[in-house]
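Next up is one chain by itself, shown in structure tokens, the form predicted on its own.
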Amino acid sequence: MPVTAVLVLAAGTYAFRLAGPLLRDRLRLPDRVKELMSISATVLLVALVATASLTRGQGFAGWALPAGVLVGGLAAWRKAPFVVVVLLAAATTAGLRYLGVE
């Protein structure tokens, strides 16, 4: 069962992924429906970093690692490279987490 769900979800996964190259030029979406997408997207990628970020299994990940977020949110937002901002990030966190701030 689960090698047929995954087998399923890979044929979806590259069905969808192919969908885009083979319909960007005989779909017309209007300005509204992009300009959507785009936020969705946006949405989207924050509720990941959100999760990521502020939960660790069923639990509350402590201060230490979304501050080294949102310090790697910030740096970004400076158009940091983006080495400088994993170190940022890394480094934030790490520090934190050696003075006790779980």
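Residue numbers count along the first chain shown, from 1. Think of the rigid core as the biggest set of C-alphas that the two forms share within 1.5 Å after superposition. Keep in mind that what you see is a predicted model, and the values were worked out from it rather than measured. Compared with the form predicted in complex with the partner chain:
Once both forms are fitted on their rigid core, the CA atom of Ala11 lies 2 Å or more apart between the two forms.
In the core-superposed comparison between the two forms, the C-alpha atom of Leu74 has shifted by less than 2 angstroms. Superposition on the rigid core between the two forms places the CA atom of Ser38 2 Å or more away from its counterpart.
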Given for the second form:
Amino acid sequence: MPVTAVLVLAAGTYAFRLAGPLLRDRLRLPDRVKELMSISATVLLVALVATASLTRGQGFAGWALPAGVLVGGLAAWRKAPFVVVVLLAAATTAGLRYLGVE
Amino acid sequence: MRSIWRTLDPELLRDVAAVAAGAAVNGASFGAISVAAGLPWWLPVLMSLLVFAGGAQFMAVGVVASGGSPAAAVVAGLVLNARHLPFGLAVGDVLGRGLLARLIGSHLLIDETVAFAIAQRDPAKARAAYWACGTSLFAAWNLAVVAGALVGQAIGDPGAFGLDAAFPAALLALTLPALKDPRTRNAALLGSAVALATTPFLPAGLPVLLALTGLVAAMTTRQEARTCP
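Following the display of the form predicted on its own, present the structure of the form predicted in complex with the partner chain.
Okay, now the whole complex, with that chain kicking things off.
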């Protein structure tokens, strides 16, 4: 992988990142649109959670991974501390894999 | 900057540390995998400093390692990172007002910083959470990538430790409070369904972007709420 490829990927990524904060001020958007924009962060993150827990590549990720995320999610819903949520999720997935569940 | 650190409570710092620890293990595995794929040790290090997006970095190295062209690797990485544009539109004001804060803060715009920021109710706390998470993860990720690249093959599969479950679980925990709002919840559920349904047919990154179509649910929920006083 040549350095040029790394630099182009870095420049493109930074452009995506900088565009939002800069455009936000320039655009005079109605409050409704601004509200939808702030909802969109949650929508993207939850979609990321869904795809990262259920899919790998273009197929199903297997049961161990979503089971771990589900256990973590239930713990979070029951107001467990954040660190516990993360550790429970990882431990559940690791445990299931150790037992041979993929 | 000093005021930012004063706004932080120990609980938040502990949460950030948990996410940073996960990022460190992933970073070490990224460094090791890159070197195993035949890259010189400094290339994954440079990439991590300048790109600072784990998913896109793994993707780009994976494409090249499996015989793809560097151009294909760049395109795949950029498609995956396109979500940072709507992220910036959504939370761009937590970076701070100044130009320097925006120039530096933009580089720290990643899934975790966005999630930590939107989990805070108070704008000052959101800004503190964003910067604390961003700088901690930047340090943890990059130091770990150097370590992984130098140590090489010795690091085992992070999947064996269930680390691939830690990342989505952390994001889920951070977004859960925002999902109490019915409009946000409906939009997120519809968006996730669209993302999952399109994953088998589209290159990685596009399905998550398509989740934005879920915003339609937020718009219709609002109208219903208006008609029922």
